[in-house]
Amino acid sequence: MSTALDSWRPGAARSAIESFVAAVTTGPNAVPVAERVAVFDNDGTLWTEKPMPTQLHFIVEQWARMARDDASLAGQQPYKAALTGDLSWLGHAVEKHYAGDDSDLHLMIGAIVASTANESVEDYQEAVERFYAEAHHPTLGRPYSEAVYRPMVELLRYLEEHGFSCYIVSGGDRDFMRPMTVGNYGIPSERVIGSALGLAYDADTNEIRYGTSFDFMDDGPIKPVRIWSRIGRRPLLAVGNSNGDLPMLAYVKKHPVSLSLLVHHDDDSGRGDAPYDSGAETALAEADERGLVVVSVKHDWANVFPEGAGLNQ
């Protein structure tokens, strides 16, 4: 794939990116390469998140198997939703989280913990790799490797050409993302920051295993904290698409030379995701006030998805 911004139409968003990169990489005020850090949300920013985040697709399959094996779970949420295919309950749970109500999210987290308890990290990684190799997006009908946003992959390469180190900072599970980030985005696993289950070392088997607790949710105000704890620098550029990304976008904006982009899913042409604002209402309403550059999928992206596999070429 070309490293130019070929899929970005001329306009305010592309101009903002090019002007920002020129400002931090050329002239007497250029920022040292070591300080050129960019952070990207994943779901809805680097690849599709509707009708449900990719990880939820994986988890739903696990919950359905658990409910079939244990009839006592079949009437409980979220197992009931997984078993009956009621994706609306799961989608509403995520939307309620973005609106500040985590009641259903707590049910989901409890079920996530139960599905991995005592599993080794290597066994979990193998299960995730099998999922990525076999699963297709439920509405697009294409492999998830072809459901990434081509303009965003181009932006990653463009930034790297100009000395940037790019990180993923997502509310998604860190260990679920790691098996696919090199192939999809060219980002190594050590640059993946995400939510995490508790881990413990099993001295009897020399394995690291998942415990019975949730360690942290990498969303909202936790994102800047995790950025600092993992990277140790305030990034120059951040890209997100939801209310949960606002603290990260604001954290970056405090840098004297910075750019924060907010992806707006407003394209009704059928080229990619159906348009939606759910979970991003606050971010969109406050974009101008916060100095965010809104990226319109409809107007700023000439292409949404890749024409075929092999994005990181």
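Numbering follows the first chain given and starts at 1. Take the two forms, superpose them, and find the largest set of C-alpha atoms that agree within 1.5 Å; that set is the rigid core. Just so it is clear, the model here is predicted, and its values are computed rather than measured. Compared with the form predicted in complex with a further copy of the same chain:
- Of Asp173 and Leu87, one falls in each rigid part of the chain as it moves between these two forms.
- Smaller rigid part rotated by 19 degrees relative to the larger one between these two forms (C-alpha superpositions, whole degrees).
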Second form
There are 2 protein chains.
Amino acid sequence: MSTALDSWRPGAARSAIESFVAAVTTGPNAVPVAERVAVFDNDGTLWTEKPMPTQLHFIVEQWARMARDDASLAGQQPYKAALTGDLSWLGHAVEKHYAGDDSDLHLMIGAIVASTANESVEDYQEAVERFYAEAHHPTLGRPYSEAVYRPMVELLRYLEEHGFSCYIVSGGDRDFMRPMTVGNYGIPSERVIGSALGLAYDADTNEIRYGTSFDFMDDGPIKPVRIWSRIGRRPLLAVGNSNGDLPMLAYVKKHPVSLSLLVHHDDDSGRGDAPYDSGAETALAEADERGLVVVSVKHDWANVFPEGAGLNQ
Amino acid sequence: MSTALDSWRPGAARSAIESFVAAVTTGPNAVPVAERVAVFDNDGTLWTEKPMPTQLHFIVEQWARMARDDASLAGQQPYKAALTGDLSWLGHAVEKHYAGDDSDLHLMIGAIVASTANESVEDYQEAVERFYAEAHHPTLGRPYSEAVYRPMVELLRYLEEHGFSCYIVSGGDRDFMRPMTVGNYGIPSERVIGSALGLAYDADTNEIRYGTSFDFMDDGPIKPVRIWSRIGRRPLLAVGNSNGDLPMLAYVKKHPVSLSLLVHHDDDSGRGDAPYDSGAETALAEADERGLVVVSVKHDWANVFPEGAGLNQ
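Alternative state: the form predicted in complex with a further copy of the same chain, after the form predicted alone:
In what comes next, the whole complex appears, and the chain from above leads the way.
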């Protein structure tokens, strides 16, 4: 793996990154290595989140399996949607949530919690590892490990080469990410921050097991809180792509020497990353006033995915 | 700082450590570096917790300050105890807790939460740094940085030299420990796991502030849960000294290659570390059946505190 930013085209975004890294690593104002912390959102920032987040792919498979094992579930949502493959109910549940009706969302969360209730964290880890080993991205038609954004992996290595510690800070489930973050991004499990289900220690077996509660959703204003809880310092650099990343980007931007990047999914050039602004409208609208540097997938990235090397250079 | 175990006398405890480290770092069964994780309790394990935990010293000073600023508090507990210096009320509150009456304990927790309500985490960090810079241990009569256990600091360095990542896992407040862990132990803030007050993101100032709730107490069965949450793997080595460390010691001991150490405060030789079994009775009684290696402060440690170098060798 090269530590150069080969997949970044020359331009404002790449220059902002290179200037920032030079400023914090050289000269009399260099920041001590211990303080060089960078935080990255995952879905839509480090890898594609379209047509659906990877975790939804996994949980739908789990729900379908549960419904096949227990016929009483087959007629209930969200199991019915999973079993039939008609996922429109899930989309409607989210739409109802935004319209102020959380009834279907509660059914979904209940079914998420039920899918791991009483399972040990290590057994869940193995189930997730099997998923990543076998699953293919529904539109790219290849393993999810090849749905990562190559320019972002280059940025992770570039920052590490300059003394940064890089963390993932995602709304996705922490324990669903951990089995893939070393292989996909080179980020170890202790640097993966995400949403969490409630856990309890089982003294009879000396295992840690999921309970029947949701602990917290690591999104929006919770992201800065979780960053402090886990790391204990304000990072210098943050990268996100959605409205839910705005508090994290603003929190980091308040550091006197900082860089906050907002990935804009504007690529209509057919390289496999469909363009969309949905879920990022506020972030894009406020980018200038908040001092965010917008990264254009279309213009700033010479490649998007690993196998695309050289195609657009 | 030497990375040898110079303050450990030859004997069963030191041999157990050296044999274990050799077993996991050499030969065909060596454990990959990424999996070499060690966890240490803090109070009573890495530094002295007698005559009272350092955090109690700090919070009593805070309560006294609050009562001087607000006369209406002066007649109320625990402020009254703090203001008069008669701390027996605090001891009674804990005794009542063990007798099933939490009324006074709730007053204490309420006053702990009130002492930081709405304060930013960074302001609190500065206040704690000032405390550590100025406070003296009440019986040793020197800064708390010189109340650390020298053999334990040697063990941290010895483990790190053999590829281990060392974490603190304490019932103490995470954010109260962080300002001293690099200086005292060489452990950075992201490897400090402890109890936590509730936090919230203040979008107006881009600061993280303490709220008015207690989040969780990192003791007993919560310690393994927090280890998983923060690190995402089962450690190989654990060190504790009290009943509250038993679940952590047992959780680690279940790893197929593991070592769990229990520090026994049995030193009556006048080296400044008063002997006590209180709070460790169950741990000591169950040490054998649980496969814990007991570390005798009296017999296994040639020195206890930093300035004691050479005195007892």
